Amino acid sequence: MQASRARLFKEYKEVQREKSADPDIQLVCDDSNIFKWNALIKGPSETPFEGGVFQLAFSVPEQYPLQPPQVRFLTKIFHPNVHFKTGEICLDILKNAWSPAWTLQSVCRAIIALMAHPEPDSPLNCDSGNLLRSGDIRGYQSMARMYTRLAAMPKKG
């Protein structure tokens, strides 16, 4: 726990250090759980998430970085490998494929590559998948601009 908690830290410091080094993600840490962050992350440009900003939240284990944050989207996301009513994030550096390399920022990094590269042969939203792998890319992009527009984008007025 003690090692948990001294890589946080430091993770913290790097973040605090680098704001302007990475203009698409804002992550912060509970005031009172180090154990405890939220992100937010602006939707990949070329994407039907553009113009979005999405929060996730992380639960960080006491083992880490031994074992991977729990990650999942607080704004609603149309994306297969998104569950829609949870947030839950399909994506194997946050389950078999974790490193200790990985930090909380590279993290956001990959969730962000992931909205704008899509794998619906293991989706966790079901229609978003069927959508891609038959093919109506228009129909998915279409849906997942409606939801960044109602979920993720500021309210006009």
Contents of the next structure:
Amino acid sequence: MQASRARLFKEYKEVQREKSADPDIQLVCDDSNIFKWNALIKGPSETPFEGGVFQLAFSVPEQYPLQPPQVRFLTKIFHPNVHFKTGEICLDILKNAWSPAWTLQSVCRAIIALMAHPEPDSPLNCDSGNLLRSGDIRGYQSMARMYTRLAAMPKKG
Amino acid sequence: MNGGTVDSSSSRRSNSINFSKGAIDDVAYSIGLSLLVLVVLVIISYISYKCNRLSSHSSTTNFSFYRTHDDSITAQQLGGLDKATLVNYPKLLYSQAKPHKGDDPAASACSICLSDYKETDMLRLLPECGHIFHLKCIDPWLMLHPTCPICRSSPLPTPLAEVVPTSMHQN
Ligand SMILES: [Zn+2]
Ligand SMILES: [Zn+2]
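Could you present the same protein in the form predicted in complex with the partner chain, rather than the form predicted alone shown above?
Let us now look at the entire complex, which starts with that chain.
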């Protein structure tokens, strides 16, 4: 408990210091609870998520960093490895490939990389996975772009 | 008066004879009973001995079966190193480790707690990849997962069987 708190405080200071280092990621810690974080990540360019801003919710366990944080999308996203309803993310480093050398910031980077490189063979969103597996790249991209526009872009007017 | 005494004495004698005869019966009865109990006890203990030998035999095989079964499960579930293996890993003070390392940032701060090393910090050196961490930070991790947090290599040394032929080949 004490170790996880100290480590999260280190990450908090690092985030404050390097605020401009990674303009695609904006990590914010909950005011009253250092185990709850939120992140805003920019959809990577040349993907159907380009132009969108996606919100992630982090829930950090007391055994952190021996155990990975729990992360989910709060913003709706059409991606084979993200559950469409719950926002749950299927990513190996958040499960059995976790290492305590990862930080919340590097987890965000890994999620951005996952957005650009979906893994259709371990789908949480079967519709999205099936489109990719059947080779319908255009179908996948237009669906994903539509949801990016609907959910991840500021509404005009 | 005499007759009365004789009578009373004879009656007393017959009483005592009757009594002793009854006592002998009692003794014989109790001896018989205890013999019977003894025989039954011997039979029971013999049977239980036989059964015990059988059941203890089967229970030991069961036990050893379950134990190996359990061992394999814990090894699979945790996959970590045990304390005995961990104690054999090199540990050193940061002041001792510093000369060996260049400007690698991973060598000046612990990747698990993100704190800079102090001169008096006790570190653990992973024998396979040479990465260092605080002893108090890396040991709980290694007891859960036998991998280096930085390079994910297993700190377990290569099994001897695989090493010997190559070294013989080199010779
Ligand atoms: Zn440490
Ligand atoms: Zn290593």
